[in-house]
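Starting off, we have a lone chain in the form predicted alone, written out as structure tokens.
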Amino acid sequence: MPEPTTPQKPKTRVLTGDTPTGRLHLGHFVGSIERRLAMQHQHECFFLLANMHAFTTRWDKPDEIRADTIEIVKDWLSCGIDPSLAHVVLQTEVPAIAELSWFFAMLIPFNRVMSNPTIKTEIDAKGLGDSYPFGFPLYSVGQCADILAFRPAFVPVGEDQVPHIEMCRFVAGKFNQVYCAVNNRTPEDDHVKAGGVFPIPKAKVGRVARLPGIDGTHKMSKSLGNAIFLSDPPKEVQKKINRIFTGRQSATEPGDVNNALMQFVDAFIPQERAAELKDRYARGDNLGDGHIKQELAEAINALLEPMRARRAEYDKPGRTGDDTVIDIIRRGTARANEVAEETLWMAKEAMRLGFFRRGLTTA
């Protein structure tokens, strides 16, 4: 008789994503995408295209949002995200996210939403003043639904997104306490075991928590014009690296090993070589900024070259590449809806709203 097989333990889920606001840059790569590349081999990963959130500041530019959504998937694929391992998900085609956002909005005090430091920073950085729509602060509630719809254990994010994850953790715990009778002293890792619908997800910050932009002052950002994009050609990378300002006057002047240039060295030069460069730089040992910038650009271009080659497959003339991307999104979204609909049903049952289940298909 054949030996009985042992059922495989379900993979732990991971959820993260990006709002389609333009091409991805090196800050995205070291802050989150690197970790996604590793986690897609170990977990069931859902990578969300948050196109609904893009409307919070660009509601009048739907054509741009659609184009940026396609471009971000091309960036993901060029980095090595494998759609046979990970699910690429379109937010606007997962209706459970919007429904959960409504329910979660009842659990979060308004002042907690508005005190979120990421919200405040974005209002200032984008110059929104008091003119932002109501949907702008609401998107932080929507992010909780983005995450919890998939009941993940981990959320790979950049450092600036950690406050959003803290709000999500608050919502998950509050829901479990209010609707599932989970005791507020129950350890976070035991919420589901105690009857809660939602696990309390953990943020996973990338290898580099905050990569500065080439202006040497602010975090790398498309809107600030200080970004090196993953799709930049080699000469453009070198040109941008050359613009990093350090204030040094000569190769024999001791340099600040914490300045923006040396933060790039730490991020992209192998550790042993980076330590050597930093030691010489700190001592002013005949090591000019120009030499470092050339070596740095070579290292970054070596990182980006395979990405450029993969991206070229999706940038061929005609719509062939776009059609392939849309097929990838459709397949990933079909699996996403299976999970999110199950989550919504579990939440509705806990809230005594589970009158009957609905069917949902992805064409």
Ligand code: TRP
Given for the second form:
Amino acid sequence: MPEPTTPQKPKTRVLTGDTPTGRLHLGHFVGSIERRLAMQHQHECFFLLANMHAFTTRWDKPDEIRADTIEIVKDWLSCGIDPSLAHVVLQTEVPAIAELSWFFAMLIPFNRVMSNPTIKTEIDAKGLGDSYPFGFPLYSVGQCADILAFRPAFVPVGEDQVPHIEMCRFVAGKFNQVYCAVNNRTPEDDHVKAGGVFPIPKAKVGRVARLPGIDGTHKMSKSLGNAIFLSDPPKEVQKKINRIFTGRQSATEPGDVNNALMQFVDAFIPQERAAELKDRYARGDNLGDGHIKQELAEAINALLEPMRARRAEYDKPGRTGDDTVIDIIRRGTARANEVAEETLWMAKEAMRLGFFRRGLTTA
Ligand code: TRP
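Form predicted alone done; form predicted together with this ligand now:
So here's everything in the complex, that chain up top.
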């Protein structure tokens, strides 16, 4: 007799994404990717390739964006994102995202977009001045749609993304109030029960909110040239770690346990050993920076080794890894469109736009 099957509770959904801008680095890993690896076993995860967003600052570099899109999937896969568990989604092939962006754009005050701290910081950091395209601030509205198209419970992100998630939560609540008659005093966790289309999603910030770069001051970032990439070879990792500046003169000089080197120790060396190192460092107990850097590079290389091995599979000549990657994207996006089309229909019905249902064919 076959085992009686208990009906499975549908899994909660998780959505997050990356803008393809080049290779991923250690800051991405401890800030967000690591979290995704755990979540893919517990939830239905959608990992979005925000390729449209890449055009907001690099509209004139379509070839680069395409290459970066493939590259980031290889980074994800080498980290252990498993396409049999999680869906890899191509933003530009989920039309519901673009359509929902329009609807949401009506619910978000223009000033709120322009005072979004992440948008402001990016305008500064990327030197966009006042000549950025209209599409640049618009991406933050688009990001609300990226998320809400999947009606997820959680959005695992780095700290810098929290203002975007706040805006997304705002727009979800507003939509539910305006079109679904949800009361403005309804607790956020009860919006769906009260008839709202959108659950109010929660940000899940990673284990290390801010990893410094090897310059020791700024946040690790590709554009600042202070990053250790997940695909760096072992020697390169050691070389970069050796460059972390501490200003310390000798092994007996008491060190600052909050400096960049020690933040790396905290992020990559097991807790107990890290505590011991920090204690000795603080006391100037004959522990030179060089020793710490060696131990640190070994720990990081041990973390990266399985990633290098998995990546090598996709970079093999012959059957190109790119074909494999595109198959993965195609499958993930097909599932994404099932959910996103359903969401769009629900939203349209709520907005009295439910005239007739359309179908969407997928390659
Ligand atoms: N803006 C995010 C970044 O630059 C990428 C992103 C796009 C995203 N859409 C998203 C993150 C939706 C979380 C959820 O890193």
